[in-house]
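Let's start with one chain on its own, the form predicted on its own, as structure tokens.
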Amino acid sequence: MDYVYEPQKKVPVFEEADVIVVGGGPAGIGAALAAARNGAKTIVIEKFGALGGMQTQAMSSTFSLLDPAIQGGVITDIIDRLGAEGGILRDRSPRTRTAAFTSTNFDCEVYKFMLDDMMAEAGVKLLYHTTGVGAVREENALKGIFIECIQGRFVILGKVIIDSTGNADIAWKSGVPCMDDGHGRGPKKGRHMGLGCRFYISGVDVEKFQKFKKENPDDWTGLYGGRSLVTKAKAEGKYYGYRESLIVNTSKPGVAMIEGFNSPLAEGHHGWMIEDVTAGEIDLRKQVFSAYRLLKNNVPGFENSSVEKTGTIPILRDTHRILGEYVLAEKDIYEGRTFDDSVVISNMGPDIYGPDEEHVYEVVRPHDIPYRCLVAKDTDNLLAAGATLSADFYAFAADRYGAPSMCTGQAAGTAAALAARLNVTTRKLDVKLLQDTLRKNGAPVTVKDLPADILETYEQRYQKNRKITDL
């Protein structure tokens, strides 16, 4: 048999919003506190019991390249909040224009509480363990999403949509034109990144791990290490995973984040297959506990650890993208573009993981990313946000990390709010009303907007640490 009717039934209204938020991920905390700040109606459907997406349940506890110059409103709202609460593990945000890579890492359990609280104030509802299983269509425009939760199926109406799910689920399930292309050129062309993940270990002696390390700066430079160490293993059959070299950041107190894994994925496989996303499951946590093994075994400090967490779920790389009214290009984001209808300005590069064991992160100059990228193509009403964003494979692979992902859904919300308040499709929202209110909530919009000394320091930056060099 193959296939079986199901039933027509009668589903229940569960309420009506102005705006529905798909996803509580960095996109959908941005989306949900913009357009609730914004005036709007808002709910939020998550299907974890608490708000941060990867951040949280992939344990990528991260925001990656954080300047005041580029990213602003929410984001700074967050960030200021995290560290008035003692949630900021390190920041190294100062050194963003220069290096080439700069995180600032939290901790994600005051990151979730903290989350609750604000949503709160601004008057958003949330609903946890819920999820958006596909979109109520008229005609060319949606009007409320089907939801499942333990107590039932329902719909929530709403006048604007947005596709926050970080792989356009909504969208996908919905019949609304997506995107899946993968590696775009070369002998890989067509496949897609693997699978991630991260661990946490207790019960180190981390002072006596960071002791080992000034004894071995051959082997241990800052947080990359144990190359010879784990190419023995390799040798000798006791070592399982892909990379050459372990990444070992120490920020808490007696635990050690473990990160940096991958779980490949074979030619016509994808990271929204289900049999694909379980068996990358197993095989992540093969590796985790492979290294586990291998640092408790081998490296002073690890002696009496053990595995206290990994992540819910893994990290999710590359599956659906919204087809927008523009596909935001690989030259976009390398040769700095403007854009008329800017609504965000990121500065982060395409980083780009498997579809094997290879790892490339490449420096960019700060880019627009225009409002259209946002605007779902042919479909009224439907927003996309964060990793969802119309855009080609190497774009994606930028803007779809922590920090680009909460101000697009700032972006995104904003628009909906204003749609919703003035009764016009997202499609037809002016932009100019858009730009001038994420300015006043205090989100820079483009590019041409930054000062010339801040434009020349990327320049610096990207001229020394860039590797393509013909497009």
Ligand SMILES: Cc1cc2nc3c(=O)[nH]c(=O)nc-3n(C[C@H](O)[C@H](O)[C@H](O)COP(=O)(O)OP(=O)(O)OC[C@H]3O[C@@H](n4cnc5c(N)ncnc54)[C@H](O)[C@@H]3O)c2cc1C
The other form holds:
Amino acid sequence: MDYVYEPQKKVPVFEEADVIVVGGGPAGIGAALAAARNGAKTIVIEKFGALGGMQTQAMSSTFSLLDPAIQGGVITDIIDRLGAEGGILRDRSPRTRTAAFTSTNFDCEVYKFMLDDMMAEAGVKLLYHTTGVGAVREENALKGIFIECIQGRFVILGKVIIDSTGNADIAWKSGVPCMDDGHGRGPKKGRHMGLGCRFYISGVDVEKFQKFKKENPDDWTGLYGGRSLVTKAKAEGKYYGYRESLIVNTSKPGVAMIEGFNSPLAEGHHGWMIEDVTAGEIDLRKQVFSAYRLLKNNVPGFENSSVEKTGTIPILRDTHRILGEYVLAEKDIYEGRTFDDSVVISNMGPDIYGPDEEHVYEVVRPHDIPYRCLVAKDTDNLLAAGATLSADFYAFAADRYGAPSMCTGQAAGTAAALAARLNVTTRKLDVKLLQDTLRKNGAPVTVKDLPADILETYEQRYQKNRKITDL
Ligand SMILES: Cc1cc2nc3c(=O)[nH]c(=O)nc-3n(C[C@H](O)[C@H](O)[C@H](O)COP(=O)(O)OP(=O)(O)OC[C@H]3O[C@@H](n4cnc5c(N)ncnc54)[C@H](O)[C@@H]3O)c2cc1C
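Form predicted together with this ligand structure, per the form predicted on its own context:
Full complex below, order starting with the chain above.
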């Protein structure tokens, strides 16, 4: 039997809102705070029990390449608040304009706790442990979403829906055109990035480990290391992992955060096929324990350690994105292209894991993200944000990151609030008004506004670091 039919049923309306944000990752956080601060009745639907998305569920508690000239508004408030709450663990943002890659790490438990407060202060209603399962559609316009939670199945009606699910869950499950194209050229054409993860080890004698690193500088630089250990163990069949080194971040007392795992996806396989996700989880857990045992048995400082925490979800790097009115292209981000309808600047370059064992990060010029990349093509009242952005594989591999996601979220939330207030569709919204509102709220909107000296520093960085493979 290939199919069965579900019986039709009457679904009760749970709530009505101006703006429904589905997914509470960095994009959803930016969207919800911006929408509510611009006067919209805003509700967030999140399938787990906290905000943060991958930043908390997969523990990617990092904003890379933070620069106040590039990102502002909600993200500035969040970083300031994290600082005030003692939640910033390691701040590398002052080097962003010159270094190829910098990261600012934060404590994801402080982040979760703090975000609940920030949402309450802004008047955002949160529904945790609730999954958006599809949209209420009337011809080419969305009118709300269906949700499922422990209480049952309901409808939430809204004027604008922001799909910030990280994988265009609402759009894709509602038949709105989406992209899932994979690599755009070369022998890997059509193939997708692998699944990844981070994990924490506690009981680490960080001082002892740092001393060991200093004594072995050829093997350990910055966060990257264990090269000869990993290579030898791999050759002897005693290590299961894809990288030739490990990323070991010890910015939290007694704890090491380990990163650098990839579970490649075979041709024709995707991070949204559930059997692949399950196989990826199992494979990643095997890599995690192999790395942990390697460190515990060989590296001073790890003798009395134990695995503290692995993520609730693996990193699903590359799933569905919404097809928008414009598809941001690889060329746009390398050239640092500007657009008249730009609403966000990004300084992030493509960070590509896989499909096989390689990791490539490429530096690009600061570039604009136009409003049309947030606006679903031919569908009214649906906006993309974060990893659901309308972009080709390479532009997506860049602008899916934490900071650009929060900023596209902020742009989507602001647009949604304006559209709801003015009673216009998201496709008809006056972009000049949106840009002015974003600027008023502290968000830079286009590379055209960047001072010449900042652009020049970024240009030098681009010329120096154009291509970096395996950081
Ligand atoms: C291990 C790891 C390392 C990383 N390293 C970095 C780094 O160093 N620097 C950096 O800037 N970025 C990094 N990233 C990337 C960054 O975390 C993501 O790109 C970013 O979180 C994407 O944001 P988002 O809000 O679009 O999606 P997500 O963070 O994926 O959030 C989506 C949210 O939607 C929820 N959701 C999904 N479907 C539904 C549904 N149907 N109903 C309700 N809720 C739903 C999910 O539970 C989730 O909370 C890393 C990611 C990982 C996992």
